[in-house]
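What follows is a single chain, given as structure tokens, in the form predicted alone.
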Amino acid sequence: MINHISELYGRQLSSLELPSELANLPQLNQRDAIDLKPKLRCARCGAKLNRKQAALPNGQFYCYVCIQMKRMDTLHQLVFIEEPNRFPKKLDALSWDGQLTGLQEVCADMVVDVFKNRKRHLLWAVTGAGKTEMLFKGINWGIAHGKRIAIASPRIDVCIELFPRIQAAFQKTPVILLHGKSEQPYKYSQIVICTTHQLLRFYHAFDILIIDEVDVFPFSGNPMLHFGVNNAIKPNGAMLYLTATPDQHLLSQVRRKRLSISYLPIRYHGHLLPEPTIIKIKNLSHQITLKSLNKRILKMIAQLISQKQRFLLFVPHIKDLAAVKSAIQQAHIQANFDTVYSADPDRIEKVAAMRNRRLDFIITTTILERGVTFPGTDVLVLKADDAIFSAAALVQIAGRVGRSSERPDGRVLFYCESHCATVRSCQRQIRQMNQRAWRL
């Protein structure tokens, strides 16, 4: 429930949710929640609706696509108040006292230029390049000029990791974290960190919109989320995309001059990306189905545990989680570990347990392929040649290793039955990044 007028600044919601005491505000704007012409379309998520599926009694319609975010229908209006940017202008809001490298400084200055000149830009930086820290200078400029800023990602885990880092860097600026599982009530804030789904709740709110991990599911190729982004940003706002593995859509935007681009091919600590070691195991898929693992895999897991070396163990499918867990338990390997996947109800708590070193390792699907950092970890991938692992996913998975300056290297082990095209492509991409880094 909306409790204060400021909670409507740059937000959009159904008039059904609006308290009666706010219904007659002179600054309140209204627009149709469902456009009837030329075709039936939701004004919040942009979905083109099938009239039969969307039909309500008495010739009314609703949106069945974004129904989980409360109903949009022809019985009620979308209401919002234009973003007034009611923020104090702080000349130096940045409380982070770290140092950027020379290359990071160049990228940070570029970010400021993007924000100042309201550009659309892609920052293509390798995993572990320090993208978050490179944003600080630009965010500081935005705060000094009273801008409203959003950092969005398709993944909850990325948002949860970003939130305390942004809070710590801008201690005197209100920051809010929004995602589907968040229990924090909404409050008007200058900096919003949220999942891309949450952007559907905003309308022309942000002067600066940063999309992290822009190439990842569910954002990549999702018309609804792209529609939400274009609605959430002001018509003259600045847009910055961040990723280590841009997809073909982004690169085509660059080729068509719709996006400017900058590239950072080396990590903040100056070390190269760890390259995967390929280990062929016959009948690996069948072994996992039988809740069994090859002795070489079990020996490596036991060795890592004895060395107190923490690691991530990736599997392609949710059904593999229980099978691999059972195989490790049957081998009598003594360790604290757990499994996690995207719809796991305890996902946030399990990731936190891994981050806080309460787990020796975690068996995971691709949900932890990017956007999360567990310093000093190694990576093992079972069935790396499975079709579920794209080359970009494997690059991101390999990028979980060597992210800290204290341990800038580590093991990246791909266990597979064949040295398939996606595995070869992953190896090639990492080598190319490292070659570019060598030339700097």
The other form holds:
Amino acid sequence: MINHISELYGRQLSSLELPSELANLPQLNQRDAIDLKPKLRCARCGAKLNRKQAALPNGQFYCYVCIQMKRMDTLHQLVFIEEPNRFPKKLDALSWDGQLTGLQEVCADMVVDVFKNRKRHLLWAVTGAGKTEMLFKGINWGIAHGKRIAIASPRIDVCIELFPRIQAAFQKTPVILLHGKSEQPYKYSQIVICTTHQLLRFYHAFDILIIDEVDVFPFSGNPMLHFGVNNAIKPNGAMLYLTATPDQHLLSQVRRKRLSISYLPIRYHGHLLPEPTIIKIKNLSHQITLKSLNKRILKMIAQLISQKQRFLLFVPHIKDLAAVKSAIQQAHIQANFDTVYSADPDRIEKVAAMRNRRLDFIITTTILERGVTFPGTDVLVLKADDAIFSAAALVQIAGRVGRSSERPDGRVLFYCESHCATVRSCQRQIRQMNQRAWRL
Amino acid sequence: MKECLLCQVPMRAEVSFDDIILFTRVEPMLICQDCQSAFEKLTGQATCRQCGRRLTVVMENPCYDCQRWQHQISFNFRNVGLYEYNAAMKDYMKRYKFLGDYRLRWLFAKQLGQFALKTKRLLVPIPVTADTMAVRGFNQVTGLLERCHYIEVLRAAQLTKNRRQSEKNRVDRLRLSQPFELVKEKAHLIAGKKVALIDDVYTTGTTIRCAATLLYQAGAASVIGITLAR
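Could you drop in the structure for the form predicted together with the partner chain? We only have the form predicted alone so far.
Every component of the complex follows; first up is the chain already shown.
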């Protein structure tokens, strides 16, 4: 329910959520929540609807695609208010006193330029390049000019990790974190950090929209979320995409000059990306299903634990988590560890436990492949040749290592049954980026 | 490739060899095996002869709650539940009723319809208030009875519900005053007939007993209840 009119600025909601005292405001705009012609189509998520499936009794329709975020139907209107940008123009909102390197500085200036000239831009920076810090200058410029800013990511973990960093850097500016599992009530604030799904609730709200990790599921190849992004941004807003592994769709937009691009091939501490070591093990997937692991893997795990070296252990499927866990327990390895997967009810707590060094290692699926930093960890990937791990995913996984300046290198071990295209492509991409970094 | 309506996992329809040579009609799958197995059927189980709940070893038949009802109400009421009201069913109800995903009626419409028709009784659905109808756009019970003939002889007495049934505790719910009234023009249709009341969930049994009282007043010969969940 809406409590104050400011909660409607730049947002689009079902008229059902509107209390009766706000229903007759002069600023309030309305449009149909479901377009009936020419084709049945949801006005919020843009999905084309099947008449039979979307039908309610009495000739009404509803959208079954975005129903998880309150239902859109022909019984109610979609209400919205134009974004008024009611923010004080603060000149030095930035309370971050870190230093950017020369290369980061160039990119940060580029970001300011993108925001000023309202461009669409792709910033291709390697994992651990300090992307968040490079945004600060641009966000600072936005705040000084009273712009509304959103940082969205398809991954909830990325948003949760971004929020405290942005809040710390802009202490005097209201920042809000929105995702499906948060219980924080919505409040009108200048900086919004949210999952890309939450953007569906906004309409022409943001002057500046930053999308972190654009190439990742569920954003890439999801027309609903692309529609939501285009609705959430103002018609002449600036759009900045961030990623370490752009997909073909983005690169083709660059080639067609619809998107400008800049590269940052080196990490903020100036060290090269750690290259993966490939270890071939026969019958690895069979061993996982039998809940027993090869001696070499167990020995490596035991060695890392005795050295007090923390690490992430990636497995391809959720069902492998329990198998690998019991295999490690059977091998009498004494350690604090846990498993985590996307639908895990304690997912957020477990990731926090790993970050707070309460766990020695964590067994995970691809959900922790990107956007999360655990300082000084190593990475082990079981069945790196599995179809689940795309080349981009492997690059990202390798990118979890050596992110802090205290320990700029580390082990990246890919255990596979055979050499396959994705693993080779990952190796090639990392080598290319390192070569590009050498030339600088 | 279709997706499971509940968990969105892609599904592949599996047609067995028997189906092919016997020309069995293959129904399209709506939900995946995992989601399907989370619902627990009550048919064929030992259940309370009055409210239809699953009986455990220590429970008497009729169960304790129904023994209390016998002191409060003049007629004996029998209810049959098709499924146990477990976590999966609660989640289903949440999505079907409160989120309003009307497609989900297909999950149980056929089964509930077949079961109701087998009783050879007149079917009377429990109504929703006008307010719920305006917000939700459908009556969850008539949605489940899509393929059957039913008579809407009851209607909600009030325009709005003060609180949702599911928000009240047991004591509040048992104290409920008559929430329904008869539709005068249709009341003659059930006089002297055997009637089955249809509802989505039986929790304390107050709602359905209130409705049954009214139907007996209208002259129904006998009234039983059929609910999707118990």
